[in-house]
Partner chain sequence: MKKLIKNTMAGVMAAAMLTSLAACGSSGSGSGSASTTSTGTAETSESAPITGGTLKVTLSEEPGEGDALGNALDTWAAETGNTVEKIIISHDDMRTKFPSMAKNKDLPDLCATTFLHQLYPDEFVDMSTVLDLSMFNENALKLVGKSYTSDTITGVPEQYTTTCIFYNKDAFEAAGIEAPTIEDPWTWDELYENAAILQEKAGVKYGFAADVSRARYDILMYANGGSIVEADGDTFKVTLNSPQNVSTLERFVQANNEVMPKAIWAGGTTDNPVEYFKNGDAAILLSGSWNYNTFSSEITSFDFGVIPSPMGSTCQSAIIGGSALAIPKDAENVELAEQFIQWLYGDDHSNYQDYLQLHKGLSVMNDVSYQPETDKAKEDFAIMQNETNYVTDTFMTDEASSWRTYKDAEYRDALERAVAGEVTAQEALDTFAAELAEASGWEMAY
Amino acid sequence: MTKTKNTALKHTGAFWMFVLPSLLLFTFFFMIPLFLSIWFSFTNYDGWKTMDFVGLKNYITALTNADFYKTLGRTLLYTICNLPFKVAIPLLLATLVTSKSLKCTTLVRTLVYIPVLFSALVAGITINWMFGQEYGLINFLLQGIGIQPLQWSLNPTLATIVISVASNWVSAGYYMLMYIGGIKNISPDLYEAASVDGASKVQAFFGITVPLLMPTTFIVLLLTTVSSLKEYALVQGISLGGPGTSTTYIVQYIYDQGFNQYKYGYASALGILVSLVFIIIAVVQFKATKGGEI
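In the form predicted in complex with its partner chain, what does the structure of this chain look like on its own?
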């Protein structure tokens, strides 16, 4: 009996030894900021001297502010338009680099993955170098062949496209790796059987690869949705949210309220509201895709 008790205690100790570091990090970097944010959202905290309890005022202000809804709507639209590309491009790249007919697969994988290593601001500067309206490479090339330069910084649609291209560029390599892992787990027997049955490669892709990658696609979908909803640093590096407010997304809006206008309490309330919206989106996605179950 005592021996069993000792073993149980040892197991419990080992359990806490493994869990404690993560638990501490989680507490300090997630739970405490979360509770602080919730507390700030009920105050008029200005970052230093003022912190009076204001009840639900910040929430009411946010929920009656047209700019908040406009920015949230813009963010959702950007995310929805971006999602197909964020899923399809990595999937196609993964299919390409796992194909036996492609040479130098390691080199190609490395080249596709390199942008993932860039910080978002470096990526923004690089994209600016290419898509800059005045001194950008693309406009230089267009002018070289007699085409009028495009107004990347003045046309809201073009500005959004540039951010979208940049976002796909920096994230494709990461999701490609996830898909490669998924593809490697698919039994080659299935492809052989399909081939014997006369299925073409395209039919095998849509009939075998895509359905069997559903769990991976679910994760990619969830992660890309969240990252697109949170798009911030790339926007700062490329368009600063302009022209006007046409590329100002919700995180930039919250940042501006908090760190530029020093309304930390209001920004916290916005953050809580937006988190709730994002959670609802994640749950809906989870339900709609059945958690990626095949």
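Mind pulling up the form predicted alone next to the form predicted in complex with its partner chain we just looked at?
Since only the chain itself is given, any partners or molecules it might have are not part of what comes next.
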């Protein structure tokens, strides 16, 4: 009995040794900031000396602020427009690199995944070089076919397109790996049976691959939605939210209110409200897709 008890204690101790580092990091970098943010949202904290309790004033101000709704609407529009590409591009890439007819599969996978390893600064510099007005690669190619150079950073629509291209470029490899794992779990017998029945590769893709990847697609959809809603570093590296406020999304807006306007209490309230919006969107996605059930 004593030996069994000692074994159980050893297993418990080993469990906490593995869990404790992650638990401490989670507590210090998530739970404590979360509780502090909730507390600050009920104060007029300015980041220095002032921190008086103001109740729901910050929330009322946010919910009656037209700029907040404009920025949130801009962020939601950006996210909605990006979602099809965030899902379709990695899925098509995963299908391509798992195809038996593709040569140099490892090299292709590596080249697609490399942008995931880039920092937002490196990705921003690369994209700025590609879409530069005077010496950019894209404008050089456009001039080569007789099209006038485009003012990418001065046109709100074009600036948004540049950010979307950059976002899809740096994230496609990560989600491609998720889809590769899902495709590897599909039995080859299903494709052989479809081939015997006369189904083409396109029909097999839409009839077998896409439906059986629904659980993976749900995860990708959820992750890409959250990442698009909180797009920040890439935007800062490319456009700084310009021209004007055309690429200023909700995280930039919260950052500006907190660190530039010194309204930490108000920014905390904005953060809580936006978090609630994120949760609502996640719940709606879960209900709409039934959690990715096949």
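We call the rigid core the largest set of C-alpha positions that still match within 1.5 Å between the two forms. Residue numbers count along the first chain shown, from 1. This structure is a prediction, so every number in the text was calculated from the model and none was measured.
Here Val283 does not count as shifted, since its C-alpha moves by less than 2 Å between these two forms after the core is aligned. The rigid core superposition between these two forms gives a CA shift for Met17 of 4.5 Å.
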